[in-house]
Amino acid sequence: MNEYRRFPRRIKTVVESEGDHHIIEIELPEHEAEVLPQQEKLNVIGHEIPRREAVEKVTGSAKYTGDYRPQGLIYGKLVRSSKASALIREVDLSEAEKMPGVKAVLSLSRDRVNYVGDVLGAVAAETEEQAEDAVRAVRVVYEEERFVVNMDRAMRENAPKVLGQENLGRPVEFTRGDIQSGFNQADEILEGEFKTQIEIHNPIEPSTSMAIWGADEILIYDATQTIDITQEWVIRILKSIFPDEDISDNNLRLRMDYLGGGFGCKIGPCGLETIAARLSKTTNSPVLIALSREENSLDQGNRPDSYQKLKIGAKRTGELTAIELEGYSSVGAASRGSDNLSPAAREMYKCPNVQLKYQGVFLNAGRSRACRGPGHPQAFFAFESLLDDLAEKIDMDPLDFRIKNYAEKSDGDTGRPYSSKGLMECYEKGAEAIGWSNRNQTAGDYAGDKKRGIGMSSLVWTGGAGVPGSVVEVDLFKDGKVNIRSGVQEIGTGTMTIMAQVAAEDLGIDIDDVNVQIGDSNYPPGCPSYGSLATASITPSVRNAIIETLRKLYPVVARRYRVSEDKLESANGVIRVKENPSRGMHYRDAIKNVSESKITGSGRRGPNPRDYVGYTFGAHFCEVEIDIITGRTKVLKYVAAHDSGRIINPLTCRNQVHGAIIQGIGYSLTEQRIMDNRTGRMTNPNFLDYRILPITEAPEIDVIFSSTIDPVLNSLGVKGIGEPPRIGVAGCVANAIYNASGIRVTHLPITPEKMINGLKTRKEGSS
C-alpha cells in the first residue's frame, strides 16, 4: 500500500441534493488539497475573469449541438400525439414513406397516448420542410377517452385516471415534535391556501440530438446536463432495442461543446438520443433531431403547479411553535415524483414542532421537471407570505421576526450543524442596500396613484454541497502549458473559466497558459451540472488532480535537494522541503529533467463531512411601484444578498444571480402555462402568448456576496449559487406587493386583473 493513502480505496458516502439522500461509492482520492487560507487574496481565484467562450458566443462562432453539419446530414422530426388521452387504434405510416426525400420511418408501437404532444414515432428526411411534411402524412387512428389537464379537477372523486389509478401520487410526510402542542403553545395562528402556476423552462436552445451510427462509434452530440448520465441511459436503451450490437461506453460517446440553456429540463435523457441514433443506424446517415419551441413546451418538462394550504403558530414575543402544511404539485403523466414543498417549513427557520405531507396529481399533460430550485420557489412564495402576516399579527418587524427564528443547525436547529452559515450578514447588508427602514410602517400607505412598497424574504437552498468522486485529468508539459480535461459539462454557468483560475491558482502560472477540455464522455466521468453541485464537484477535484500530477516530478525535486519524496510539498506550482520551503523548484524548472514530452495525472473530489449540512443561504429585498389605475407591477430595485461561500469568479457569479433574479420576477408577474380544458391543448406554448419579461422590464440589481468561506465543505471553500437566486423571488416580489398596496395576492402569477380586484376589495371593505 501507498504510504501516503490516507484513506480506504473505495468508501459509501452521502450526497445531499434538494433535500433527497442519495447513497454512493465513490473511489477517494490519494491526497487532498489543503484548504485555501480564509481571507488571504488570491492571484486568480476571486479576481472577475471573462468567460473563456464569451468571445466565441457573441460572435456566433460558438457550436451548439444543432450547429453541426456533417456530410450526408438529415432531419429527424417527431410524430406526435395530438389527443389528450386515447387508445391507438392504427399507425399508418405508408403515405409518408411515399413522400419526397423520406429516408425512413419510426413507428414506436405505442398502445395509448397520454397527452397532447406524446411521441408516437419519427421520420427522416433530407430536409426539415420535408420530414415535416412526411410527419403530416401519417394517420392515426385514435379510440378518444376522458382525459383532465387541471390539478383540482384531476383530485376530483369522478376525475378520469390519468394512469388507470388513483391521480394522486404517493405521499412524502415528515413530522417533528408534536404539532398539536405547538399549536396550544402559540399565542398567534395564521391559516393561509396559496397557488402557483405551472412554469415552462424555455431555454433559448431547445432539446437537440445528433446521432452518427458509425462502424466502429456511434456518436452522439447532445444538448444535455448531464453527459456520464445520459450515456449510460442511451447505452441502456439500445442495448435493449439491439441485443445482438456491441454497445457498451467504449463505442458510444457523447459530446456537447456548449449548451443554450437548460435549467432543469434538460437533467439527463431528453428522449431524443435514441430515436436519433435508430434512424441513423436505418439511413446510414448522420441525424439530427430539434426540437420546435412549440415541442419544448409540450413534452420537455415543466416546474409544476402548487396548492399549499399552511398553518403557523408563534407567540407575541416571537417565537414559532408550530408548522404544518399540506400540499400538492401536478405532475402530469409522469409515472411518479412531486416537487419538494417542504424546504421552507422543515428547514429555514427555528421551530420544534412541524409536520408536513405533499404529494404528486397526475394530469394528461407533459411531465413535470426538475425547474431551477426544484420545489423552492413554490414553497417560500407560500410560506414567506404567510411568515410576513403573521409578524404584522404580532407587530413585529419582518425582518426582525426572522431573525428572532434564526437557526444555527439543520432542520429547524434540531439537526446537524451547518457547514457555514452567513445568511445574517445577508440580512443586515441587503436591508441597508434597500433601504429596509424606509418602508412603509403600514401595509398600503401610500400616497398617489402609483403606490411603492419594500418586501423581503429569505431562502435557503438544500444542495449545492458538491458530488464526490468526480474526476479531472492534468497534463504539464514541458514548455509549462498545462491541459486540463473532464466529462463535466459547460451550460453557461463559466466551469471552464473557474476550473483554468482554479488550475492556474494551484500552480501559480497565468490563466492563459491552462487549455480546459470538457463536455466529452471520452474524458474521464465529471459531474452532473444540476442542483448547483458543479462548482463544489468539479474545482476540488482539479486542485486534488495537480497535487497528483505534480508528484510525479517529486524524485527529480528529491534528487536535486537529496532528501527522500516523503520529506517534499507543492504549493503554488512549487515543489519544496517541507522543512526548508526555500528549497524547491517551480514544476516549469523541474518537468526539464524529465524525458518524457508530458506528465499526466488524475484527481477526484473527495467525500462531503459528515457531521456537518452543506446548505446555501440567501436574504431577498426589493421595492416595487404598483399603478392603482392599470393594476400594473414594476419591480424598481432588487437587493439579492446570498451566501455561496468563496466566490472564484464574481464577473460569472452575479451573471448567474441576475438571470435567476429576471426569471423569478417572470414567475411573479407573468408566465403560466395555459391549457384549454375542452381540448387537452396547452394553448399559450411560444413566446408571444407565454410571456416570459423582457430586459426592458428587468429591475436594478445589486449583488452582495457575504464574506463567510465554508471552512469544511470542501478545500475551496465554496457552495452552490446557480439556483439559490430563484428561490426567494417570489416571496420578496409578493411582499413588497403587500407592502405597497396591502392587497395579499396569494395565487402566482400576480397579473394586474389580480391587484385591479384586490385594489376594488380593499377600497370597498374600508368605505
Contents of the next structure:
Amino acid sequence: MNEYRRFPRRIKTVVESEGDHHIIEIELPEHEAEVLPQQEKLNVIGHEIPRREAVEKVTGSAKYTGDYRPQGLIYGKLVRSSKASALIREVDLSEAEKMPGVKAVLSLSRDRVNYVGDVLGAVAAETEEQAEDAVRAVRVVYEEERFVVNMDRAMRENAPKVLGQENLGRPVEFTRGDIQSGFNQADEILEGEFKTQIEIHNPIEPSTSMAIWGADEILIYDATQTIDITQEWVIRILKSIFPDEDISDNNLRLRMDYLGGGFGCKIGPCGLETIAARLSKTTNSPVLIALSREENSLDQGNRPDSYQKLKIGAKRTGELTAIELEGYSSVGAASRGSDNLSPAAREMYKCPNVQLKYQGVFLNAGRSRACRGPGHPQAFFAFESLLDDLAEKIDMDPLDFRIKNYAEKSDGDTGRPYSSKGLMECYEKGAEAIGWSNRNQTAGDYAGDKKRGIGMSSLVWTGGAGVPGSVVEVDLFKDGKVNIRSGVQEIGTGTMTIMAQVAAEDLGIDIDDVNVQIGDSNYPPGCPSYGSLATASITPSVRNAIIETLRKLYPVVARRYRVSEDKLESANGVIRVKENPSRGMHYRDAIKNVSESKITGSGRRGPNPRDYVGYTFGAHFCEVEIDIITGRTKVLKYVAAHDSGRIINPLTCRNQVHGAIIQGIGYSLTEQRIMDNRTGRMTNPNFLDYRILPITEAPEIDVIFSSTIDPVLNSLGVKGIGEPPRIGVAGCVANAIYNASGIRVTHLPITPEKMINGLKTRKEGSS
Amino acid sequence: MPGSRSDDKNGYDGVSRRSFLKGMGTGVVSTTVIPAVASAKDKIDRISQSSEGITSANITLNINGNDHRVNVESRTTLVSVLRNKLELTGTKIGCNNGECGACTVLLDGKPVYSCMMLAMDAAGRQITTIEGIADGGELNDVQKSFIENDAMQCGFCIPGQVISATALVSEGGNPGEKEIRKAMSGNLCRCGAYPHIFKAVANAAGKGGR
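Given the form predicted on its own above, produce the structure of the same protein in the form predicted in complex with its partner chain.
Every component of the complex follows; first up is the chain already shown.
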C-alpha cells in the first residue's frame, strides 16, 4: 500500500468541490509553511515562465496515453449499441473471432442497452483496422423498445421510461427567506424562460487507455484527470470481475505523462481501463484502446442542457428582493443528479429571499458529466440575461445594478464571509477596458447593417479554494538539484511549471534545477485536475514538503551554529537561526555534511479554514457585432477580469482564461448536440457539424487579474482559475447581442437563424 | 526545411512526380530506414490480395529524409502507418476525419491531413512529420516562438499547429493577420490557446504579435 495513504493523525474536514460538500478524513501536516508576503516581489512566483514541457510538446516527443508502443502491442475496439433502447437477445462474436488478426473477443453480457453507443463488448486485434473489421462482424440481436432522446419529450406524461423509472430525478431544493414577501416588496418583477443546449467536452485527445497485465504488475496508462480516483475504481471493478486475483494498489499501477485535455469528461474511469485490462489478461499482450471522435461524442459525457424558469423581483432603487428558479437538466441514461443550477441565483448577489428547485431528466442518450464549471454557465446565462432586462425595466445601468447588489458574504450576503473577494476591482477595471460608457444607451440603437453593442456578466465559481490531502515528496541532491514528486496530472494548465516555481522560490534555486515528477499512482497521492482546485491544492503541499525536507538538515545547521534545532527556521532554501538570520546556510552547503547521497522528505496540505468560504469571482465584458443581413454574431473584443487570488504564472494562467472564453463563445454561438427523435441517434458526433471555434473566430481578449491575494485560504494566497472564465461568457455575449440589436435570445446557441427571426419580429413590431 | 516546394503551375503533385522519377534507386527491401531514395518501381510493389479482398503492397515512404519500406493495405491511412507501423506518434489523431488537423504533416512542403491520405498515395513523396520539422538538431523558429509565447495548453493539437505554422512561415513573405488566421484555421485547439498561437506564428513570421 502506498504509505502516504495511511493516516496516523487523522482529522475530519469539509471539502468543497464542484459545488458539493463532502466530509473527508485527512492527516494534518506536521509543519505549515509561513504565509508568503503579500506585496513583496517574489523571485519566481508571479513571473511569466514558459511551461517546462514546452519542448516536448512542440517536438512531438510528449507522450500521451495512445503514444506508447510496447513490444507486442495490439489494438482494442468496442462493440456498441446501434439502438437507443433495446433488450439484448444475442451478441454473436463467433464471426468476429475468426477474422484475420483477431486475438480476443469480449462480451460484457449486457441484457439491455440504454443509448446509441452503449458498450456491449470488445475485440482486440493485431492492427486497428483489423479490430474495426472484427467489430463490424459482430452480430447483435436487439429487441427494440420505445426511447426518448430529448428533454421536452422525456418530461411528457406518456414518455418511455428511461432506466425503468420515472424520467424526473429527485429535485434539489433550496429556500432562503420568504419568497412571497420578497416578491411583495418588489416594484418590478420579471419572469423568463431560458434554454441551454448540450455541450460535448470534445478534448482533441479522445478517451484512451492502454493496459499491460503482467505477472507482477497490472500497468494501466490512462487519459484521466484523476489518477488516484481512477486507480481506486479500476481496482474495485477488476476485483469484482476477478475475485480470485490479488488486485490492489500494490500491483495495479496507473500512469499518465500528458493528458490531451479533459474539461470534465476524463474525471474518474472512462470505462476503457478495465476492458483493456481484461483483453490484456486474455491475450497476454499490451492492449491499447483509443476512442474515435464519434464514440467520444456518444458516451464520454456532456454538459447537460437546461430548461430554466426564472423570476426576479427588485425595488425601483435597485435592491433585489426575491429570486425564484425552477430548473431541469437532462442527464442521459445515468443515475446522476441535475447540474447545479443554483450559483447565480443563490450566491452571486445580495438577496434575502430565494427559492430554487431543479432536477435531472433521464434520456436514452449518453450521460452528462461535470463539464468545465458544471451548472454555472447554464445558470449564469439565464440569470444575467434576465438581470439585464430588469435593469432596463427599472432604468438603471446594468453595472450599477450589479454593484448595488454586491454581496460581501457568501450565500447572498447571509452566510460566512468570503476568504477574499476582489470582484469590485474586476468591475472597475473591466468596465474601463471595454469602454463601458460607449455602450448603446438604448438597446439596438446602432445604425448600419452591422450593429455593435456591449454587454457584461458577473460570475462566481463556487469553488477554487482547493482541497486538503495531496502529498508531495522532495529529494534534495548534493549538487543542489531537487526532485519534487506527486501523483497529479498535467492536463495542460501548467501544473508542473507552477509546482517547480513554488519549489524554486522556497529553495532559493534556479527553476531549471527543479525536476517535477507526476502522473504515477506509485507517487504520493496528488489531487484531481478538476474543480479549479489543483493549484490551490498542490502548491501548499509543495511548500510544506520543502519545509519538512529542509528540517532533515537542521541537525547539520544546529551543530554548526551551536543552537538547538528548535531555534532554526528556513527561508528561500536557507536554514538559519531565527533570532539572528545572518547566521545560516543554504541547503546546498548543509547537505554536503551528510553521508546520504540525497535527503528525501514529504509534506501534505492541511484543511481549509472553517470560518470562511473560498470562492473565485470575475466580471466579463464584451463587444459584439451583428450582421443584420446574415444574422451572424462576431465577438470583436472580450475583457475578462478575474479574482483568483495570487497568480503564480500569469503567462500560463492568461492562456487558460483565453481558452475558457473561446470555448464559451462556441457554447454561446455554435455548439450543440443534436439528437434525432426518430432514430435516437446523435446527428453530429464530429467536428464538422458540432462546431467548436477555429482560430479565425477567436476575438481579441484582454485578461485582467485583480490584485487580490487571498489572506486566509493557504500559505500562497492562491485560488483556482480553470472554470471561472467559462462561467460568464454566454450571459455576457447574450447581453451584448441585446445591447447591439434589441433582441433577447433566450435559447442557446445564438445562431444566425435565431437572430434573423428576432430581427424580423422586431421590425414587424416597430412598423 | 525538408520538402522541396513546387512551382504553382504544375502543382506539387507534378514536382513530386519529377523527384519521384529522378530518384536513384537502391531497391533495398527492408522494413526499416533506407538511406537513399528508392527507385520508381520500388515505390509500390508486391501488390497482393488477401482472401477478404483487401489489397496490400510494399511501399516506400520518404519520411523526414529517410526512406521506410512498409507493407500497407490499400485502405491504410498515412497517419496509421506513421503512428502504428513506424512509431512516429508525434502526429496525433483527433478526429480521423479531416476536421481537426491534429494529424497534419507536410507533403512535399505543403500541410495535409494525414488521416485523409492513403499511405499508398504518399509513396514517393517527401513527408515531414513533427519529429522531423526541426532544423537539424535545432528547434525551428516556429517551435521556439511557440515555447516563448506559451502557444499551447494540453499540447495534443500542437504538432499539427507547428506543422501548419512552419509551412506558412517557410513560404516567406509577410503574412498579415488574416493570412495567419486562415493558414491556421484547419487546426482546431479545444483548449483555445489561439491568442498565444496567433502571437507565436506572427512573431515567427517576423510580424510581431499584437
